[in-house]
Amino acid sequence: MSSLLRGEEMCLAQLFLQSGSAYDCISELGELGLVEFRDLNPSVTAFQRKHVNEIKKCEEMERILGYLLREVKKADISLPERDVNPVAPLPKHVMAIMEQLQRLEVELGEVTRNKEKLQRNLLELTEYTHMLRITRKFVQRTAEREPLQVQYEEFPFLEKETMMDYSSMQRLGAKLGFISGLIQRVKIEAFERMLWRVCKGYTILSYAEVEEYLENPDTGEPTKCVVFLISYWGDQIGQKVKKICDCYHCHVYPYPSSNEERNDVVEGLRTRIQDLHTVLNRTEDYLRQVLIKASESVYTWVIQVKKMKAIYYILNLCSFDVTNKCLIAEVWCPVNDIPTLRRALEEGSRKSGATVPSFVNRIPTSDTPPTLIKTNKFTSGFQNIVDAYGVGSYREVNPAPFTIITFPFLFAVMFGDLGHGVIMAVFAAWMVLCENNRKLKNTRNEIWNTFFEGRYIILMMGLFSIYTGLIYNDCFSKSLNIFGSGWSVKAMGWTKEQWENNRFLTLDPNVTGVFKGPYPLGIDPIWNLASNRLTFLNSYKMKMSVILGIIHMSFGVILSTYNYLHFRKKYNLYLVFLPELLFLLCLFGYLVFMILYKWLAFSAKDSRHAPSILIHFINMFLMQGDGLQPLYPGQTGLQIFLVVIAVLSVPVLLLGKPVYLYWLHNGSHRLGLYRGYERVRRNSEEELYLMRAHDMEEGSSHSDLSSSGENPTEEFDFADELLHQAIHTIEYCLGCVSNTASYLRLWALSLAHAQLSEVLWAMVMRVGLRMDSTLGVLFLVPVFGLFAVLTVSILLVMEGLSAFLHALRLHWVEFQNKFYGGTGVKFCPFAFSLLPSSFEHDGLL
């Protein structure tokens, strides 16, 4: 738990690994996840260091393995479980494993290459049959010649005729010529017309549609294609009719000039497509057994070349000592993990066989540390809502430990409502039996993986909205009646002729036996049933609002005693924390005494003389209010000195921290004092290294030692640190008064969510209810399906939606600012765990 509230305490270490068993080191570091690596070179390019080239030959292997995973999902085979985790290879190995992966690069490619050379024939081949067949129905006109066929007038002879082939032509005289082929069926209208127009009416186009789809062998889609046949006159027009077929990339095939010769051509066609078909057939069960074998060890591949990139990238940022024999490492690490840092090591040096051990050393430093915030599977969710406002300065107080129960509470609050909180929480509680199926885990679905990250905070907002739920008593827009209500209608007496003749009937609490006592749990249903409900439960929302908004501010101002204590800014106390406190509770802590006293001392007897909270808050800034009732005895003298308070502790949080630091800054160099003991001249940097190291380790911030005048090397500057202090003074006042209306929306989205949730169940559910007749059964389903869809699409999703961004800015702006700073940098560790995979961004993992 202290390590939730405050973070990691952390050192800065130093590591010597021999160059033996540097290697084997960082990978039992990076197994561990333990320490987060500096750059020791920053000032060399990523070109110039030492191991530049093992790093280029690991990308080499990551293009081979990213060539391998797309042929392997190409053919559509699984992967196998990714339950491995095999450690990085040592340095001998990686030849072995370059050489296996492009001696299987190389077969892959040239039994890839000869699989597209013989689906490419095989598609020419079969395009030449579709060709041979349509054409024949062109030359040969029978009596079911197809329509599709377009004649010109230059050859009216030919419409005469009812057989015509190459011989009667060459009889005519005609030196006629064929081109014929197949093109898209995109293309045949924009190549007719170019045929026209350029030959100028020298030419007759044939053509009709292949009844099948045939593979385009640039994108490989199925397309539809037409088969042409032009018959043109002349050498000259046919070289322009070849430059248009190629323009328009025609498959152009050679077109026989006899039956006899058609006929050779088919068959010799169909035995050819026959041993390309066997042959294709081999060599696709060929490629496919090559890509299960090497599926069944690409994954085990993919995460030791990515260790081992990742470990040479590290030893890229370590320096050798002036021996060359020796790595030099500095990491930032937690101090409770050194002792697990020095067995790592030792491990790395005995799997290594080195003679020389590696050791840590730990360094003092200046410089402030990361913030490593240890969370599990239940806390991570929290502590990112945390994180996503910034990440906290080192040691300083984490909000996470407390927004695990604030954060679902506020939400309830918004949200109320039994029926849908158990909805949300037998969703969440689903997720949560359900987390270590891969099948979630795994989805590429943004928002499927924003929902299941997140299943413990909604598991916790659907069991507060239940809790909520039963306060309000509020289920589906419907109250519960589990108690008995404690109204009676009985004892007022009333008529049959006051019941038929009055629409509203008012019961009166003051009479004997109409109410018997407060329900048990939350709000009587009886409420439900009342006209001036929607007035009695804006009332009561707004003062619930209003005094949890003002017990969350107040508890988000003490949580910063802490800091203050811990960094040993005692000063903060006095000159800060007291007056934000005196000038909150002084004021809007009154306005929650009054609420609570109004709630308790006066009854429904003597209610209606009862005084306007409004009213009187107003006057108590006016210094008014002697014509008015007064709440309590004493009431005026104590608002006085209440706003008297408030008012003087603005001076004193405007000008006392900037003094004081003032005077210490000044009086320090005259007293020459260090938290009570003399100040003794510093003559080497290093013992003022380890004074700071000292300090940090007891809890002091570096940046008091600069703030307080403590550091010889920087100046106290009073005007900057009064307009600091004067800003945040300005936001504060204002601030209070703005966030405690920005409360408010506690209320307003409570009363929207069960407004929306009775006009829902108003005009879907009743209309369904409403039906008496035979049919009423068979027509309710229906309107339930509808009810159920608009109830989790509008009052779970989007209204959930909305309740949850409201509760992240109450917690953001108006309690986390009270105390925590969010200007910290967050701890990376070194964990092959942690590590991201192109791959998986990809898909192909």
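Numbering follows the first chain given and starts at 1. Keep in mind that what you see is a predicted model, and the values were worked out from it rather than measured. What changes on going to the form predicted in complex with its partner chain:
The two rigid parts rotate relative to each other between the two forms, and of 204, 287, 59, 259 only 287 lies at the hinge.
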Second form
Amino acid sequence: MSSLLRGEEMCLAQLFLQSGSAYDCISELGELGLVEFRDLNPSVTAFQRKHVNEIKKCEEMERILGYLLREVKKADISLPERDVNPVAPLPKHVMAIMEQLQRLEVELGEVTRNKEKLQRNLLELTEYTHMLRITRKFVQRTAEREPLQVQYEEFPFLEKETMMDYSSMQRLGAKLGFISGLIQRVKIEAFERMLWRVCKGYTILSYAEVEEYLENPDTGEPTKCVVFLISYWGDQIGQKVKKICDCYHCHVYPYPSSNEERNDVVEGLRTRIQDLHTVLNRTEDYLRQVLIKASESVYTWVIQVKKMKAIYYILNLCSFDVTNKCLIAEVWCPVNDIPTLRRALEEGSRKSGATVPSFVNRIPTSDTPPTLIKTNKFTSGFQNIVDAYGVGSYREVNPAPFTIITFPFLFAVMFGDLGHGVIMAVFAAWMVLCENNRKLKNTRNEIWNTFFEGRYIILMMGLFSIYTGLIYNDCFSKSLNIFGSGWSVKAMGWTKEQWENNRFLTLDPNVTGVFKGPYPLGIDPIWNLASNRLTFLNSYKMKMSVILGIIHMSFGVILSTYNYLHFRKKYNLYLVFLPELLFLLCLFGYLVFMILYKWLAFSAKDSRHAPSILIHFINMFLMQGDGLQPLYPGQTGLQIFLVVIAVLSVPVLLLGKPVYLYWLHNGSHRLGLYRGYERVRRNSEEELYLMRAHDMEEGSSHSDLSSSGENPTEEFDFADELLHQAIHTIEYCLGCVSNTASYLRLWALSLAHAQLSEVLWAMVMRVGLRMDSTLGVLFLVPVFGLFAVLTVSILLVMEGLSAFLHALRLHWVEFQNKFYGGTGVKFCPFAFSLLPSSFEHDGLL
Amino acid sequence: MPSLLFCGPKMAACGIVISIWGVIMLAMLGIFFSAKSAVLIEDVPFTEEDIRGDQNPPGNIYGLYNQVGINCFIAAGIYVAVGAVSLCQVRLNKRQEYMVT
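Target state, the form predicted in complex with its partner chain; input state, the form predicted alone:
What follows is the entire complex, opening with the chain shown before.
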């Protein structure tokens, strides 16, 4: 189970696949998700690869599937939720699927086109009806004016004539014409103006708006239309009017010349509209049926096509061997999974009915394999936040298992509130308990997905915050008095005058009976009422931050020994690790010791003349301070000793490793027998290759071994190494100081959180509680609601994210730069479940 | 009869969460006020007059404590009602969702 600590051991393997069973074998491997394929044809473009035709077919099928899914989505049909996982179809079944898809596409296309045509038709008839109805009103309006008309002898008008103009113009011998139709409302004014300018008053335009919205056939949106009626006389005017109507995209309909004709047309239209409605309904029903039937199997097809395409991509990565009978693939595979790989290949061969089985062969390599760290649903969150900084180098110590505890702990030190911790833990517990709920898993909301992926991290953070909330004794900014305070006010014995005349009174722990002993767990609740609370807490939290920081950093330095031991670079232990540790502990470890000593050795009685640690620490470096009272006997001597050791460890750190390596390489005739053997027996290159691979497997890096003259790239460059080590030394020594100070953010953020919490209570909740009128009760209800909302949004979300970020930074920079390389490549296995689907991306699935 | 549904599913869920939190927290506050906890002294609406002009030394303050405690309990009771209303809204929302699809 060294996987989480260090990463799996990987090897490069060659798969020999028979041509007939290659497809099935790769399908098996895709289901398992064991191996990562390497590209054996890197110089070939995508279009020159072998299986490009099959991939084109797959993409054609995906296109049809996309069209189907869009139609299904438009018709608001919900896809059946299912957990099917169909295997990739064999090449012989692909034709059947392709046929079905093409048939569906053609059918759908036809039905949709028909439907559109019918709808257009319906729209025209509806418009015609509106037009007839509204122009009748024009007629009735003008008809009202009839009785007012003076009767001229020359122009006796017929009783039944509806258009007065018509008759008079007829007498004049001019031809009166009508054009009627519909136009969009936004265009009517421009239309009118154009008509007036062009026809110069030889036309009369009357229009009225249609009450209901009609659907615009081009855009599909409902628009307002206007019915117009143009009466003109003269043919040329008529043509001009027609041209203008065309220009403005009017829908023109024939105008009935008499009332009977109008009624007939209206009747005919009504029946036609009814028929059309029936036909349209039937068409829509049919379309829906087709789509529902398609939607049942579309999900299966999508997965099958995705898998097929992936398999062909992988087949393109393989190359043929000399005999052209079998396919060779190179994969990265974890060593422990090679039996599983063998079984998968056997299974694939059996399924395809091949006589000759495919097999796997492990080959040695000098390339660095990718890093694989197997995680479960709990550890994957923590591994993700470590990988976000950098994926670990191959077989390097992985900080993730330690991060599981230290990260929530450092977060909780900065967050430290019992009430907020409870809310956070409850929220995370709800997410964890409902983690199998499909709706929660598959939402597309990015922010929710981020929180959901980190639900175990948030749960740990909440639980640890409950713990630190108990230690800080802070619950929504109020302290809980669980065990009874250790301070007694009565024992001070103040008189009534003192009570009434003094604004602040000091509890002196030196008076008997005032301080009865420390509070069993955490900070005494009486500090919540004290005016010098912050002075006390600041000192406590600052020292605690420094202590935690030094412990965290020392742990990081100690972890580097794991790497040195694993990669067989034992000299690093003495030349790098030891000076680093000594430097850190002699200076800052001593500071921690002084803090702890002062806490233990000095009590309230000595508080007046307790020494300041800061002054002592500074004097340690300046080698001064004989005038100060020592903390303990022998302090000066010890301090000088520690400073000398720390100062001496710097040149060792700076020069030790380069000098040693230089001596190693240039005094190579002094090397051991093993290397001598290698030099003598280097006739077969393969043996040398295998020997190096053997070293590789055992975990030793061969870059610093003697090159034995074979590889000129293994030259040792002293200047390069010295520069490297100088940079490392400066970085480390300066980093020790700055990183220690950086840990003070633990104090700063916890102070900020506590103060924000207190301000929120004082400004919101206290206002509600202090209301002593009868209405005060009702006021408390919305005040609490406001308090709750502000707590969640400011204190939980904002402060939580802030503390998360700072804890993460402390891990990434201050902790990991003591030992972590982070320059590896992540292992991406070929697995169908990990492949993204382009439909999900478009929101269609 | 107009629909009794007046808020969406998310608002109703928020209502339930705040109600549960309100009931628990206000009930505990009420208990702590009734237990005359010293930490909550700043939240009690006392004046100088209450302290100086008191016949029985902490009598007035204790009375005020009790009053605020009772206020808290009443507010907790109101939150129970709010919670019940939110629960109804959640159920109505679920029923509507079920009926539409």
